[in-house]
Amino acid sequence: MRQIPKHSFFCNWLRLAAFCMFILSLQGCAFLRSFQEKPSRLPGLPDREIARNDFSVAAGNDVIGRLALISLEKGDTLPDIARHFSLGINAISDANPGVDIWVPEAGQHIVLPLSFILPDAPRRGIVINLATMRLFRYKVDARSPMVSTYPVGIGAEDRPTPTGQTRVVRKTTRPTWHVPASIAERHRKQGDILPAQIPPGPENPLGEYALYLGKTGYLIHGTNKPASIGLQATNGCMRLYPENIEKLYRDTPVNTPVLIVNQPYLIGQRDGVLYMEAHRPLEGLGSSELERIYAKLRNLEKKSPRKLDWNKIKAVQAEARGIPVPILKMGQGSEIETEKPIVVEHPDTLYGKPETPELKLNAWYVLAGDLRDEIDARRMAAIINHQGPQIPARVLSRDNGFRVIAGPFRNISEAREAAKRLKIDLDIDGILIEPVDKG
């Protein structure tokens, strides 16, 4: 099991925000910018009709799924939209540069990047692409090859997930986490003393299901920190949303092969049209992977009468939005362009969205922030709400500003524990607030 190190959760959001501002400054391609155009209203299909995990793979095709478009409502966050549609925060953020992760504008139309190019790897067992932070589980039914795909959280920069071939050696439900000495020591330095083992339950970072791999110490498992899916936030393991790991666990027998690759640039065909999908390379792989994919594209161009649109290829690579884009020159198939997104109705309830209990006069609270700007206060409350296990938080207005209050907590011990987690995970110095009504 791999736990999030100090500040990494908060720092990941800062890195994502900085990248979004950078990518927004680039001159985007029209076929990508068009996804952000705002029609007057968005009537569409119910979200249950939009495929997000299970796809058939037609012979000769490498591209699965369809892009979708949804209109945000007040109170939405990108992590909540991402989880509902089985996307990682990396995918939904990269596909929608410039959109505030925690306090997006109500009425904004965002792309759901539910189209994927399969990794360049044998289509058997489990294949995990670290660069896209996505897992692919291949199987064959009576009619055609099938693939199930799920977003994952992977190893942090200083504790990367290793690539290579391995297999599932055993499976466990409701696993006990035996805390490795190295992780215990890291937490001790942060003032967080971990027990030797953590039993099943909400405090267990392995979640409810675990697949143990042949690479000793590495697992594919659930999580009690769902907002970390799609981030480099673990000590090397691969974690899935609780609802996704349950399905993967059920579909994956012991001895299933597992291949871990790192492919930020993907090319593939669907119905005779060549597509390219680009992601931000993980540390140390950018130039070599780009050279490899460019060499492959030049080789494909030599063998085909169709010419590639190199200006478009470079734009796709630079923007790195994780969206499959056709890269043939006009007049040779690219009139098809990227398929227009399927419009999706906003669901009545977003699956897994944290709920904040009502205020109680006889409960303990923690003052997490005293801010002048409402957006900053709402952002802080949203980040706290998405800690795992959840720390409920809300914004209360006051004269000339806004306060972020975490709670309610049943007693002083729970409040102190929440304040401790706020300090360790987010570097927030919380102040305990006693009950107003102690009766």
Second form
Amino acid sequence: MRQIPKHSFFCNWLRLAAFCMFILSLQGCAFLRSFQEKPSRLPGLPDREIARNDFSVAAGNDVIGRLALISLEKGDTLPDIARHFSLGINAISDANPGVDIWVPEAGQHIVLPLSFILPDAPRRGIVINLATMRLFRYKVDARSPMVSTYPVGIGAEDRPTPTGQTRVVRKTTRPTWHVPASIAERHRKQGDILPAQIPPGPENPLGEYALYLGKTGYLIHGTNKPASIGLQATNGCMRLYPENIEKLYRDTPVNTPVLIVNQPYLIGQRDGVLYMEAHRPLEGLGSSELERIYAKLRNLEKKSPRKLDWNKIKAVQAEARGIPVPILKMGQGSEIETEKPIVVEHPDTLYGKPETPELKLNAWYVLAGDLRDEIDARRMAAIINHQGPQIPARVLSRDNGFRVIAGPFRNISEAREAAKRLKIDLDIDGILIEPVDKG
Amino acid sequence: MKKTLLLISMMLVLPVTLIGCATTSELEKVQAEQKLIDAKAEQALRDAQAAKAEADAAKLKADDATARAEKAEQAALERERAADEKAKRADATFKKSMKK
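For comparison with the form predicted alone, would you give the structure of this protein in the form predicted together with its partner chain?
Below, the chain from earlier opens the complete complex, with every other chain and molecule after it.
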């Protein structure tokens, strides 16, 4: 009789323990799941983030990334949007023809061309396509081949970046810029005497990092003029956004091979669909490259059971929007399904957007423009703001027009220096404005 | 015989006189009708001329409006072109300023 209660107590205890374990295990699963599940987003809502630099390259695929759309807000400029999404000014303006670069309309939707066809070149080291003004850094991850891509600024029309194979021969942080004779001469003609060398700092056009190439005198470097990325503005070097060169510098050991190509027309496949991407060709190369790409397309057409839509191909080539466009479904299957662009949420702050300090009564200013049209005034202020190093500028509205004021400057010499830069770089005759409060 | 002749003459004169009267009234009636028609025609002509004048005026107005619209369109295009030119000049200056 006494055994029964003991057994019953033990059994009850065991049951209670098992029940508690069961409850805990359920809690544990729920707890874990809350970590594993990605935050679900309501359909139709914009995404916060989109891949812009680092992509894995699936076997047999030549196209990376996705197109995106963003709604502009008041005060946005295309160079600011471009920098935030790691695009060059060329890419964003070509993808959005007719959109004012400096004074776009708020609420306007613009395309972020964050989809790229990889250049027709071996996938190793660094490959730079001059026509698309984009650099590709190939790496092999533990699982799959990876590519990091960044927009670049390249050599001006009169100082083009040479194509061909080379390598990184040395690299340095905080480089000193030894002013080339041709640049010193150009500045001298404008009344600007440059020193023989410029030390690291905001005035140094090489920025904070430099990779020296085997082709003597040519570098991949940062910049103190971020708005020049996507322009033909260098002496033959390739410049990157400061945040991009920092990453490339860390990822690139000495002796990394560098191949510079010039491919305005690109074709490539992704998931059985053939894409074409066309850019405006740089001087003197368009027709031969077009012939090359047409020959390649004719070969692919022969191997495909379908016919190419040559009118579409010509339209893609003529529009030259720098966006991969599907042109042929390879193999058997239904019609081409066009991938829809991702709608991206406008960030609270755009990375690298120039900031204009508050007005101060005891500061110096430079009157840069007295204009009737607000758009002209806002454009002028935006261009001044995007100089490198930045010259802060704002628009002040009046009864009968708009004034563009550069500043504030701490003293007369800073204001004079800014006025000098406005004259040399932008041909603006600025007028110095004394402080209101001289105390 | 004289009586007979007079009777016959009278018998002839009376119808002729009667016919003559009838012809005169007819003529007056026709003339009155003609006057009415002429007045109508005059009215119609005046109306037509007025309508034509109105149409001409409307056409002139329309032509004027078209010319003004074309001028306004031209001016808008001109302004747009000037704005584009300004934007292009600003871009070119900016690009130049981005060189080292």
